[in-house]
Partner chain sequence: MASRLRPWMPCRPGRPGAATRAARTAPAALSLAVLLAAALAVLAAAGVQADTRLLSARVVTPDRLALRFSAPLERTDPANFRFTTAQAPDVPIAVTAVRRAAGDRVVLTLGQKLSGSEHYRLEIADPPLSRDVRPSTWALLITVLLSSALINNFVFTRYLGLCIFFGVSKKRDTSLGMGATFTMVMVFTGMVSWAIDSFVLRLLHLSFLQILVFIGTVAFVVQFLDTMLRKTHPGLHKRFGIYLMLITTNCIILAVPLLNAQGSAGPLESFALALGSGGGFALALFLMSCARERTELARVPAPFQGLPIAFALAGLFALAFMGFSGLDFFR
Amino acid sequence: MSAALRPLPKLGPAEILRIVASMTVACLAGAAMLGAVFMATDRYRAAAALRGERAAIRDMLALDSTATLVEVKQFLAPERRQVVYRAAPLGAEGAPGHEVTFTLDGRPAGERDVAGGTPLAAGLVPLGRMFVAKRAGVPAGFVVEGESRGFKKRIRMFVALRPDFSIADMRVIEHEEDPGLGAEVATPWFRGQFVDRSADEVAKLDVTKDPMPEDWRAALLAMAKRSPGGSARHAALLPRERAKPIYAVTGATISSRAVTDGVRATVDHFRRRWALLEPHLGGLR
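Let's have the structure for this sequence by itself, in the form predicted alone.
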C-alpha cells in the first residue's frame, strides 16, 4: 500500500485533549492580542474622530476662535413618553451642563443643572445631536445631525444652519452607497445645491432627473474648489435655481432623494425643537 493511501493513526483521548488544549490556548492568545490592540488604538481613533468633527463644524459655520460650541444630545424616554435634551460645552470634558425634558406633545416636564460626568437615566434611546455656536453670547449658527435611509443603508449628515435657519453647508458624514453612483451625494458639487436656501425653500425641496444646467454645474464646482469668483457665481445663479428641485446624481435617484428628504426633515425638526429649547438653553455658554 502506498504512503498516500496508508490510513492515519488513531488518536487516543490524551492526544485529542492535548490538541484541543493547544488550539484553545492559541485562540485565547490571539483574542487577547486583538483586544489589546483594539483598546490601545480605539481611544486614539475616537479622539481623532472628535477632532475632525469639531473642525468640520467650525468650518461649516466659518467660525473663528472667539466662538464657542455647545453640544445638545437628544434622547427618548419611551416608558415616560418624554424627550430629554442634555447640553454641555463641546470638548470640555467634565464640564457642567443643563438638562431639559419635554413630553412628546412639547410640554415642559422639568429641567436641572447637571454636574460634569453625571450619568444619564437608564433606558434612554439616543435620537441624535445638535450643536449651537455662540459668539458674545448670541447664537452664531447651528449644526444638526440627521439621517435618512439610502439605497443600501442609512445616510448620516450634518446640516449647518445660520441663525435665520438658512443653510450654510451640508455634509454627508457616513454612507455605504455605491462608488461612482450613490456615493456622489457626498461630493461638494451635490451638497452645494442646498447652500444658501432658506428654511421655507428647503421645506418645498424635491428631486428631479432633469440634467443640471451647465452654468449651475460650473458654479457649484467652482464654489467647491473655492476658486476665485466661485461663491459669487453661485450667488448670482441661486435666485434662478432656488425655485427648482435638487438635480439628482445620474443613476442614483434613490440616494439623491434620501439626502434631500433627510435635509428637509432635519431642518424642519430643528426649527420646531429650537423654538422649545431656546428659552431653556439660549443662555448656555
Second form
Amino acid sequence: MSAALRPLPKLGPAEILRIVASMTVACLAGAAMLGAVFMATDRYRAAAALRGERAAIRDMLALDSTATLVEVKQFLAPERRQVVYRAAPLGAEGAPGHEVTFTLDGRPAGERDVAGGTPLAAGLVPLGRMFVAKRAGVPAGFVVEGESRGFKKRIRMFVALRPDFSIADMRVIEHEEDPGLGAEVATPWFRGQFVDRSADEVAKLDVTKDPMPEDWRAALLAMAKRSPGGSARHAALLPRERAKPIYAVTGATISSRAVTDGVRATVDHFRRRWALLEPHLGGLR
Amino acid sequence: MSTVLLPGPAPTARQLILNGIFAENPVFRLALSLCPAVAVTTTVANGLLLGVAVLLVQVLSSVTVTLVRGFIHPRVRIPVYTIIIAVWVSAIDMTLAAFTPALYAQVGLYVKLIVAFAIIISRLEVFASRQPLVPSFFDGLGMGLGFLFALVVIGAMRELLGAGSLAGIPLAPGKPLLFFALPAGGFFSIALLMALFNWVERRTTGKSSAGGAGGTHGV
Amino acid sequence: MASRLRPWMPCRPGRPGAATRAARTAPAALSLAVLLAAALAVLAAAGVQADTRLLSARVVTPDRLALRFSAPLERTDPANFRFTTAQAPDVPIAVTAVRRAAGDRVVLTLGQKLSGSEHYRLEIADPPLSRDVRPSTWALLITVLLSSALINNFVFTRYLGLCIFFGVSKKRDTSLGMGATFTMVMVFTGMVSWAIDSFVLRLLHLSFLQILVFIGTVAFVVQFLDTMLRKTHPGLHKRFGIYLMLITTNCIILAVPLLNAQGSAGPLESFALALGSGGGFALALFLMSCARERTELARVPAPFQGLPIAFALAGLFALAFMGFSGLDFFR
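Counterpart to the form predicted alone, namely the form predicted together with its partner chain:
And the full complex, kicking off with our chain again.
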C-alpha cells in the first residue's frame, strides 16, 4: 500500500496507451465472461423460481399430481379505467391463454383468447397474481398473492383458499422483520392460526396480545410438522379457538397485525374478483 | 501479516492452510471482512453459504492473478485486481441465485458485496501477485477456509443460543437467549469469540499480545 | 410530485384574434390597454364558469379523508365518492359518511383504517374530479432519509462498512472527517450509478454487469472528487483527501447503488437513501468514537482489549438503535 503514496514517474504516451488498452481488454473480457455465465445460469434461476412456486402451491393446497395450475395475472389500464386479467397454465411457456377485461366498476369489457407469448397491451400496470388449481375442470383451490405493510418493509404472502374460500394455508414469502421478533410471523405456529377459518370469520379477524394457550400452540406445531395425530389435535381444539382473535407474536404486535390485515384484505379482494372472473375462465383446463 | 512473507523456503500447503485458519484468521485475527461475519451468521446454513462463496472467490481470484500478472501493467495493478474479483463475484452470485434460491434470498446482498472485501484484495496484493501458482492456490484456500470456519463458528454459536437449534436441528426447547439472534447479539458474539481467541493465545504462547487483532485494519 | 398535479381545468380562451388585430393597428399604449382588457375578460369568463376544483386531499388517521375544494361541493352523498388503494383499484373502500366543514371543506369517513404512507386514489363523479392521495414528496424524502439513517442504519442494523467503522472510530476528529467524506461520496456515487442503472443497464438488459459497473463508477467518482477537490479547494483536500483514497472499494459505498437497484428506487428515493445512509454512518462513527475515547481510559480485561470491547460497544449501540425500528411518522 505504501507504494501508492510515493510519487510515481511520469508516463509516456505509449505507456498510457498500453494501460488504456489493457484495461479495456480486461473489462471486455470480464463482461463477455459474465454474459456467458448469465446465459448459462438464468434458465436455471427461472426454472428454480417456478419450481419453488409450484411446490409451495401444491403443498399449501395438498394437491396431487392430477390437478392442473392456472396462473392469473391482474393488470390495471389506468387511462381506460379497466382491469385486465390474463390467465395461462402456470409455467407452460408458449401455451395459449385467456384474457378478460372489466371496467373498474366490475362490468365486463371484453374477453379474448391469446396465443402463447402474446405481448401485453402498452401501459398496463401489474397489480398482482393468483393461482387457480383445477381438478377435472373444477376449481380445487386457490392461492392468492397478497401484501401488507410490516414493521419495516412490505410483507408478501401467499394465502391458500379452498373452493368455499376458507383458508387452507398461509405462507409469508418475503419479509424484513427483526429475527426472533417480527420474523416469527413466518413460523408454523403463527400462520397455523389462520388455517380452517371461514371467509366470514376472516373478515372479522382481530389480533390479541393475550398469551397463546399451550395446547393450541402444541397442536399448531404438530400440524405443521405433519406428525401423526397433528391434524386431529388441531381439529379438536379448533371449535374453541376459531371464534378467538389471532394471538400476536410476543413483542411484535405490529407485525402480527400487519399479517392479519394482509390476509383479511387478500381474501376479501379475491372473493370479489373471483365472482367476476369465474364465468369467464371455464375454458382453461 | 509477516510469517508467509519472510524470505526463505516456500511454505508448504499444510502450513498455508493452517495459517489461514488460525494464525491469520481473516475474521478473528486480521479483523478484515467483518460485515458478513455479523450480518449473515444468524444460522449455520447462512454462514456456510457465504463462507463457500468467499472461498471460491478467493481461490479463483488468486489463481487468475498468478496466471495473468505478467500482462498487468504495475500502475493499474489494483484496478485490474478489482475487475478480476468483480467478475468472479458476479459469476458466483448468479450461480448461487440459480441453484440455491432459498438461501440466496437471505444473503444475496452480502454475496454481491464480497467484491469489496478487504481480505480478498489484500491476499492478491501481498501473496498471489508475488508467489507461484501452487502456493497462491493454497494460500487462497487457507484464507477462504479460515473465513468459512469463522462464519460457521459464529453462526453455530448464535443459532444455538438464539434459536436453540444447530444447522436447523432443534436441540433446546424454545429460545434460550433470543438476544443472540438479534442484530446486537452478532456484535456481542464476535466480541466474545475474539476475546476467546486472544485468551487462548495468551495461554498457549505465554506472552501478552492481547489486542493483536486491534492493530491490523485493512482498508 | 404527482400530488402537485392539478386536475385538468377547462379554460376557454377569449378572442385572441381580435386582440392581436387591435394591437397591430393601434398605438402601443392603446394596444397594452386592449391586451389588459382581453386578459381580464378571459379571467372573468373563467371565473364565471369555473368548475369546482379539488385543492387538497389529506388522510387524517385513522379513518378520515379531508378534502378542500375551491368552491362548495353540491353533491355530498357517499355514492358521489370512490376511494381505492393503489394496489386494488377495482375494490372500492366503503365511504360511510360525508360531512361538510367550514371553508368548502368536506370530510369523508371510510369503512376501514387508512395509513398516511400508503397510496390511494380518489374519484368524484359529480363534478368529475380525480386525484392521487399519497404522502407529499417532502414526506417521502424525509421518511426514506430517516429510515435509512436510523431504522436501517448501515452499521448497526445492516452491518455494513464494519472494517472501516472499527478502523477510524478511535478519534472523534477523524470520525467526523470520515463521516463527511463518506456521505459526500455516497451521494455522488448513488446518483451516478442510479442514472447508469436506469438509463443504460436496465434498458439494455445488462443487469448482470451491475457489480462490475458499480465498482467502476465508485472508483471513477472518487478519482474525480479527488482531482476536483485538489484543484478547487486545496485546504479541504488536505483534510479529506486521505479519507477519499481509503474508500474506493468499500462495501458501504457499494451497498447504496445495489440497494437502489434492488428496490427499483426513483431518483428522489435514491438521493434520500444515499444521504440518509451516509448521515447514519457518520452518526454511528461519531457516537462510537465518543464511546471509544472513554474505553481508552477504562480498565478493560486483557482478552477484551482492542477490538473485542469495541464490538461489545457496537452491540450496545445496536441494541439502542433497535428502538428506532417501527418509527413511522404517518401511521
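Note that the rigid core is defined as the largest set of C-alphas that superpose within 1.5 Å between two forms. Numbering follows the first chain given and starts at 1. Predicted model only: the values in this text are computed from it and were never measured.
Q: After superposition on the rigid core, does the Cα atom of P239 shift by at least 2 Å between these two forms?
A: It does not reach a 2 Å shift.
Q: Is the C-alpha displacement of L28 equal to or greater than 2 Å between these two forms once the rigid core has been superposed?
A: L28: C-alpha displaced by 2 Å or more between these two forms.
Q: Using the rigid core as the reference frame, would you say I19 shifts its C-alpha by 2 Å or more between these two forms?
A: For I19, whose C-alpha is compared between these two forms after core superposition, the shift is 2 Å or more.
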